[in-house]
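The form predicted alone is given below as one chain in structure tokens.
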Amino acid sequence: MLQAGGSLLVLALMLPVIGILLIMSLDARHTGKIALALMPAGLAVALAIAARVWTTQAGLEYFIGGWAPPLGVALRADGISAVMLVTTSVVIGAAGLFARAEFRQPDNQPEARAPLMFWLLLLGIWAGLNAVFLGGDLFNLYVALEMLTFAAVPLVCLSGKAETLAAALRYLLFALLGSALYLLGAVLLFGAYGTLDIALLAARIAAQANMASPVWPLALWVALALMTVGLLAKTALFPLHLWLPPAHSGAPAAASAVLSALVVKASFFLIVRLWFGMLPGLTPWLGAQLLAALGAAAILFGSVLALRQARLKLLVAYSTVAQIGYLFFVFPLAANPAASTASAALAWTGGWMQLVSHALAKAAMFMAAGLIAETLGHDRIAGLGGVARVVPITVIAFALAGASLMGLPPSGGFVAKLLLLSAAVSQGLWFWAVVMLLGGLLAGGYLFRVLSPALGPLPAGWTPAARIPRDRQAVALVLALGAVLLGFAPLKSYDLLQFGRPAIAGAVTR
């Protein structure tokens, strides 16, 4: 079936893939060049999906040699895929254009293995990303998130020090674990109702279910259980973070801006599918208290320990273990069955929102860090005296980019948290409320502990390690300014992130 505009997904699975072709046969010297060519064609091809949604208000979808499923599989594209897969191109654009000079092989010299290494898996995430934010099948969705695994794994150790191979070894621990749970899950999902198609399966377990009184069958629950575990793992979520800080600190800045801001969300969007797609209308209300739960838990506890690090990276990496948290207060606030259609549409958009504006800035805040270890030679917090006098620019990309994380007004991250807040304040969930603005304020003490000595005078006598040029440093601010801009986008923009959305007839308590 080829829907119009369908073809576009297909475009959009295929480009990475052709870069990835292209580099592997051809002169490695051009690698950084091919990739670079086609993030602009991705980011065009992106848009148009985006425009496509708009202007339909509906969602695409291509049935792959034209067979419908269950035969066949399925690409999906809705207004939250959209989003996600403009996002991914801006990000994955931004790394690219951060990574260049620092990923470019030599000339009149043998090929070095770290620049073609970093462009492949560069454009192996970006398949990934694409293949999970288009996947319509729980199969085919399993490939996608172990194509972004073995994709983004090897980046963490492309220096090949000790410290970064044990921390690529325990991501990949998890990450294998996480997709063994998620697999299990969808065997079972399989037996069960015989399809791993997301909306045949939605149409199957509602038709099984009594609206008022739904029995789901043990299978379902366990496999419910089994993959959202897995994939919680692979999210980082609290307590299943314990990968990511030392992972993506120990990553080059401009991987540790895509694993940060793109990887762990790719799981997470899998999560929505499960809870949201394939169960509308049964969302368990308890599921969803427990998963915020966890969120409030990372919130709290990754911004503590942001509070505590020595290191400038690991201050960012253990800010994402805080800022994920947010996300999961979508579940029971989207999901309560004694909400208004207006406040659960708050909480949908704030998550949503929140996970974009999160994106921008962790980019921006990875690059900023990686910059600023490059110009003192370390990022040790005690030692960034003066450093922004050397490169100012960085260090306002860092507070911009910090300042939306904080939900400091006009950002996009403060019109994600207001939307939230409004959500969980009109459904009487103070709890989570206060967890929000607790979070905002200890967000602004790791932030304070970053800025007060980087805006201190110069130590007598020092010299930078390294000259920066000034087109890295607009990388980072570019996507800092991403960040703040979004809190000024139209609210009708909004609209986007519920097109092509499954009805939700309520959600219901278990």
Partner chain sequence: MTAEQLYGLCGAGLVGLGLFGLITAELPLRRIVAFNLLGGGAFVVFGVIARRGAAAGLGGDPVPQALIITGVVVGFAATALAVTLVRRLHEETGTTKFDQDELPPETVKLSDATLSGGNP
Second form
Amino acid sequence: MLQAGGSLLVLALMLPVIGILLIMSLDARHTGKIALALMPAGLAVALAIAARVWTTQAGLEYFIGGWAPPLGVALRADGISAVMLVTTSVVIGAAGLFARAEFRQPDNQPEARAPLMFWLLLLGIWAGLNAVFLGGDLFNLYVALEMLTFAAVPLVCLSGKAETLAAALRYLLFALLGSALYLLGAVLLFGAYGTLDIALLAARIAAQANMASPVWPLALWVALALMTVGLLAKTALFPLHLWLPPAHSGAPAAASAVLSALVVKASFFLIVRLWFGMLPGLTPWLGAQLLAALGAAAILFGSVLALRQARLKLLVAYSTVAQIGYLFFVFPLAANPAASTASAALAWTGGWMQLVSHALAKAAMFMAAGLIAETLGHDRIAGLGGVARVVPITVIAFALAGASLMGLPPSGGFVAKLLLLSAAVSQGLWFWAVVMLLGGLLAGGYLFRVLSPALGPLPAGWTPAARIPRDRQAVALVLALGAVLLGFAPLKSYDLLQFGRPAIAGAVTR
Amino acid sequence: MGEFLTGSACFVLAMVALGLVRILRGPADADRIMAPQLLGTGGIAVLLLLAAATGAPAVVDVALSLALLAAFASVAFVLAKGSPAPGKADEP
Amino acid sequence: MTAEQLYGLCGAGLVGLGLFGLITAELPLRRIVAFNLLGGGAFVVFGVIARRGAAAGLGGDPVPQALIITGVVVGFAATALAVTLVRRLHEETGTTKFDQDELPPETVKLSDATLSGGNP
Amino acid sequence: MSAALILDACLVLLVLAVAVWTIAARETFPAIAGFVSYGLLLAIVWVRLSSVDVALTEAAIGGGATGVLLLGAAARLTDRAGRRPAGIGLRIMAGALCLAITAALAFVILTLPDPAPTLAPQAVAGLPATGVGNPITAVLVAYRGIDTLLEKIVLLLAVIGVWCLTPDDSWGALPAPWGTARQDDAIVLLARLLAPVGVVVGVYIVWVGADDPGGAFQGGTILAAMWLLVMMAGLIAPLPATSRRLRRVLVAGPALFLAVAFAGFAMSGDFLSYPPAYAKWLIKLIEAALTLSIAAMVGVLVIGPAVRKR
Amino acid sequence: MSVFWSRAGCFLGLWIILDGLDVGGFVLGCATALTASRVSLRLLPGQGWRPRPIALALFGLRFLRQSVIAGADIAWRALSPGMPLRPGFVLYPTRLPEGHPRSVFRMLASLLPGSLPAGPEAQGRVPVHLLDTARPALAELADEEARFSHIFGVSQADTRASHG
Amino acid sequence: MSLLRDLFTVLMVSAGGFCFLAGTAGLLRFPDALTRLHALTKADNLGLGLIVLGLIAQAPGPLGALKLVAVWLLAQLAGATATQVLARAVRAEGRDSP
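Form predicted alone done, so how does the form predicted together with its partner chain look?
Time for the whole complex; same chain goes first.
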């Protein structure tokens, strides 16, 4: 059985794994080189997958070992997977470049812990993310989620400081709770439908729904509820966000960037897979509203808390709590049975645009915050005075990323929020529109708190705690520019997001 | 015969359960760590009985693994107890 | 009541107990144990589903059985990581308790966080 | 009512009682002693559910690795719960929530479709192509080999995570998980006598796994337990995280698995597919390599990282 | 070298007990037995052990008998209404050389009726916990020890460690 | 012959069960940790031994029977080690002194 493009999917999944195995078995001096060499290769594979999805206008699918589901496991890539794969390799690559100097093995000395661990864990996160974006099987996705957890938690406490250990422990406990609930849901689905393959599940659920006397499939809803709650804990949607700020603010800057930009999105991606991919046309209306309500609460609560933070990294982390909220407007807006197809498509595109632009912007922002903290030797917002004069590129990156988060035109964040907003308005869901606008204002508030002193005068007699090389600042700037330039992407390119939607099953079921 | 063996397994399990109640209540940690020991022996007996009752020889392998690892909990406990204050567990 | 139903209820009970412990326990080590109970419950439920799928001369559906093994392994790895984290935390701070309340320290009052920024 | 059903009922009650004890015990240590017992009881539950493979896993993990891990931690961490238990309001709310979830689960389980959907016939039908006789091994290494491969990466990441928790100044130092107290000669004797026997049993469990219950994970865990026992007895030293040999053993299994998986592209057209003529031997080779890696992984996970130098 | 081969033979026997006689398995069994024998020899070098086969078998039978008596003894004490217990400690002066012989003997002693070596010895005296201090436990232990040292060919007077 | 064999099994397994009963009675009634330890290991190991003996009669072949014996021997070894080790732990906790 020849499955076109399948080898690309396998390669995307296995490149980081190969990296981990190589680093573990070779001398530590090669660590950074191996990881950095794999990153362009990974990007090329991701782009090739995206190109394939674009040209075929449908999903790619690969049955591993030639064993078709339900017995075997399928890998699938549709438009959103392709976009996520590309985003992931860009952000991971940027994090790698950013961290290259910081996590270099010392020459002519015995192997050091942090550099070795950092690269291994970064590759672990990458492998986990790719596995999540490509997985077509609920249990395979469970393993993927665990890969992500096991790589992300140690990154949080890479420095070994007591407070980061506590943050990592809290993160791990939340994540384990999430995985356990997710697994339980998957188990129930297997019991009820005899398969773990998302496409097959979708077909069987749809068949059940079409039957003349539909039995209320309680198993389905219990499973969906358990899995969604579990994944929400991993996404840190309010009120399950408690673990996120200490974890993301305690990690090294490059790791925070990856965690905030990508890792929390992986579980969101899975929620979308479940709600849209597994239940095409059956999305529970009340549940979707509830998710959006939590999202709205996250926006308001996270923004207000961001406004109250005294430390820059925590502010950025709370901003992630808030920005995640926007993603959840996709559920009522794209799955509204009353909405027109065009309006639903707008919301869908807007949601993913928000995800991608936030990924780029937040990665840039965490890197910038890390550089600022390095320069100053601390990250107290009260002590930011004049930092723009020392590291102008960094502050510009921070400001550009902030503009995208606020939704200022012409950034990617602007387009995302505009799309979501217009979908909300066209569907008459005014309330969500108001929350989005309010969130933008609050974001402006907390960013202003940072930028206003940063652009002010330097205190007299100030000396930098560390000199920041230009290339590290440039990485943050490029990411921030990317977030802004996303706003200029030709409208046609948004179609990529639509391939395979909403019946992800529809595109690939044979 | 199968019925008798299953019944015996049930009886042994009930005995183990009763013993477990007593042990887990302590008072000392050393009492409590007898629980895995009790379950080790009792569990092996139950498994062997079940293996014979259901004619599943592979179950004997489970009993074998349990027997191989039966002392582990006690050993781990004693070592861990002993380690914060070296020699503490060894003084008479 | 069949044996499968009995064990199914057992699994459901274990899940509830584990979840309760995971939410309410004060010490992280107890939460880790509760997580293991919860996982065990989920696996028992899965095992019941496997048992119900007995066919083709097998005592149960081998696919869920194999997945349970994978799940047990992953659960063990999680336990090991969590226990190590707890021990390291204890080594650093002398306690394993971490702040259960939500706000990290060092927040400023909203009224102080004026839009003019916090310039000293 | 048959004896079997009475046995099942006893077992279920006992498991639930031990679980309640584990959650409700005030002190940590009794809870953990209860939990280790729970693991052993689950092994019997798995036998009753006709999942002997899982029972073996549970016996090896619950009886050996997890017990050592948790008991070690519990005996060392002297933390006690505060006088103030979690707020009564929280407990009631959590209790209600958990009760609701249990009730929903119970209802779902009792109303699962009848006849149950099953993949058993398909799994059996695929066996000839894999050359193994134990369908569970076929699922783990062939049908859903990708899960097993990624699971090994999960284990590897857990090892990396555990190593990552080494304090910087102790990187490369030997972990000393059981202190340096004078060894108890009973333990030493046990290690000397049991370890070689355990090697035979471990290899046997892997070997029979091809056709009967058993397999790489179960056997590997038993080997790991023996390694741990010998270290507990102080007969050999643990290996440091910087040991190249250890790292190669850790990587060997997953690497070979991956190599065979990629070779599948060339040999039979698909990633992770086996050419039918060699399938059986390739699978056994992979299992053998995985066993070594698993033993090393489980061992390292239990030993933990080197601790801070004083 | 003969120690190595005799142990390998034992482990091969164990393999056959476990796996049965199957050709493929037998080859692996041989390899495993050799590995196990190497492990065993490394952990427990062969010097100082000259067990006599027939005596060993007799000792095994005696050991079986003792453990039956031990179990019955406990059962009697536990189930009789008066619960005849007079628990206490004695210090048993062992004459076995330090090291394995003593460890093995303590292990066997822990299976004897009513006695349980508890705690490390001091100056060659092993604290033994007894269920019934009225029994002539010291004499019984000494008797067992004499048999033990005869069978395993360790001299009781020898105070030097049989191996380090 | 089969009847005789079954009778032997019933007898031995019942005796084994009785030993477990006695062991549990000891656990419940004995006054301190060390005496309970006696009850735990000796009675239960004898119980296991008797059950093994009873099941040997039902074993599929000589190898199966030997495997049962191997299980029992391993359990004995574990029991003997655990008793000593636990006895020390009990004394280390200082509840019973010589």
